[in-house]
Amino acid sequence: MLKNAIPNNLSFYRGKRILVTGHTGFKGSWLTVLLKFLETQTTGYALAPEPGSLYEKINGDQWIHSVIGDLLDTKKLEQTICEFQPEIVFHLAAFCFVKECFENPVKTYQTNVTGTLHLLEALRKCSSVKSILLVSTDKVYRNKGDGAIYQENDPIGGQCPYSSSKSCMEILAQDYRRSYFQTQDCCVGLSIARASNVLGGRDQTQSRLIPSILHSLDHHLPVSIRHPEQTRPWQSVLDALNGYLTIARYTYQKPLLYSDIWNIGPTKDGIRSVGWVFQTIQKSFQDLKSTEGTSFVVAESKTLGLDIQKSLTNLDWEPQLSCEETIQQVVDFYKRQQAGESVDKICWEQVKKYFKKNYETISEK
């Protein structure tokens, strides 16, 4: 199958009435602004951005109609629903931070389980609604820390309260599918992608490595790695969301044939360790040091692979950037925003780049 899911994007979504969940957030301000680029209709419903966040960078509100709530509050969510009409939904949502979810259970489970449902519920009321894609974890797999590399159909469970409640949330939501969306009555696409560690500009979370390694080159002090010989498959945010995109159009099309589960992530040269992630930085910062960092009260795994076989074989979807390429791209990010440009436009250019890069004849913004 040609790889062609770039072009076959552009012209599908171009129009289409889009809801993103959670858009304030990391992944849903670069969700946004890639959907503006795309010409869809969007509205997003999230909580307010965080300071000095990547969604008060690009002024996001210039980019989707936002409106700002929270997924427990449901007569809220269900009247936005209902007035904007969406086609397509991307649910990125959720309280995601493995250390801050180990610390406030009770909260992770009500934004990640109850949430989901309460927009699963104001989603079945909505008969415009063609395709749901639920975003969940490469952590909810049951690792046993071995090196392996984990497929779709491996057993899930989780040993924390994030990936725990990630996995919750898959159940509930693949038994809405089959109680609710996919009946004699109604036929709605709804898939889960599994996604991996992603790089992109901006992002603020200090718990993630490379948030971490440049607020020390901000602030000249040695960077704090917990585990440098941890490995982790790492991708670039445009490959995870046009990875997401591609998911959603196929749900869109035949919904039955595709609704599933799907890993999103890099190929196997994207597994690197915490250490070779470091030291490929290093190179654009010479003066960046490492010191040895304080572990996590819940445990980390040695090690996590994702196997993306199943969606090369069966979308037209494949990564575009290798590991060495994302991480350049956030070193030019970085650069570029020290040296004075604004955020909002290196975010767009960063965008353009990526579809351009891969299919010549989009036209000038």
Ligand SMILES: NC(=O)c1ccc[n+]([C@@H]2O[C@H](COP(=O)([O-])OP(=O)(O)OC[C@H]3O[C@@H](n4cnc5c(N)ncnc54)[C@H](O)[C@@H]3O)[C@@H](O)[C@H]2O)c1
Given for the second form:
Amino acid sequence: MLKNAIPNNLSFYRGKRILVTGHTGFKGSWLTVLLKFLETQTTGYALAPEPGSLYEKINGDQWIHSVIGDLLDTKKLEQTICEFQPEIVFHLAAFCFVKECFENPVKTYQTNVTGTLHLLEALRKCSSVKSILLVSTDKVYRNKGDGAIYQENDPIGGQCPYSSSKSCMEILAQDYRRSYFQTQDCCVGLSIARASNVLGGRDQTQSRLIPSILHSLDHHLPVSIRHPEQTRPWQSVLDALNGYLTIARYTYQKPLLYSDIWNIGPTKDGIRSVGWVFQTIQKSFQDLKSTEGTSFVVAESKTLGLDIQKSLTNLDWEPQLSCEETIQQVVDFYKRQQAGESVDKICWEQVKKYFKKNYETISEK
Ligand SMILES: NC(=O)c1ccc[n+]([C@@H]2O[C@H](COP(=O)([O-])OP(=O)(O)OC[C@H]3O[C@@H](n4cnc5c(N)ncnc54)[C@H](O)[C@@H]3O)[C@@H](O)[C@H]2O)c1
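So that was the form predicted alone. Now I'd like the form predicted in complex with this ligand, please.
Shown next: the complete complex, the earlier chain at its head.
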């Protein structure tokens, strides 16, 4: 493969027409800021933002052309795509909270499988599209919880409606690639990124660890920790999004070579226990206390590890922030927000700092 043969994200993305599904969600809001920084022309397609969400706090409509629509509304979806004529598509929209997915499997499969089917079908009819990135998760692996670190060719299937619906989405996408996107008459790049848990400022999802810690701090309550011994790969939201941008760029330039499945996670440094993450945050907030949490409705595996060697070897991408730096960035975000700084300013500055560091590191190689 041709690592480093393709211009970096900063120069490549300027002026490109990008469609983001799920731009009103947590990752989508960060991606919205990032694409503004990269000077793309971006349209987003998603449900309305949740009250108090990051998208609302950054006043997301100032950064992106936002279309509020459902993936299940095929007419609106097709019309949006047809009018905008995107070159690159990031598909983030999903129903993705493990507990809520377990309680509502029909909505989970409808959004994650049928919604993706509608999107791919609409994209198939749009000749401007050159590169599609579908965002999946490390939870698709058939995780035995025995400390194994999973590679892209390990069996998938998942253990609950969320992970199984994402596995179905992947199978569907690979069929679309073979049957429609890469044929004698057509050559569109289509990749899948399996990301691990991301950490970043203003994640409002209470079932995730850091948001629940910050929520407890806000309310002067002890934080409920379910399984301090369980390990997970933790990565910065900016490292994950930079990974997505890198894959879509390679897939755009060399669709036959790079249309593939890519793990996007931290180095081994980021595979840490829940207890370690809690204690690291506690260093910044002496008053923070914990209590033993009640078990989750879905059985949680003891370990989850992601092998990112294939991405490190073949793409000019690597995580830039250590686990401590990532946590520090979230803590800084929280403290600055508490001190009254505007959320859009904090996001913009963190993106700017990240990219400066990112490209200094790459150009030093
Ligand atoms: N956050 C993480 O730690 C993490 C880890 C691995 C993978 N992922 C994946 O990354 C993606 C984004 O995650 P997130 O944390 O930003 O999620 P989120 O819940 O914050 O955002 C989900 C987005 O999808 C949109 N959406 C949901 N149903 C829709 C529908 N029927 N039609 C149109 N839009 C719809 C929502 O409006 C929102 O914009 C998801 O695909 C998720 O599976 C997230």
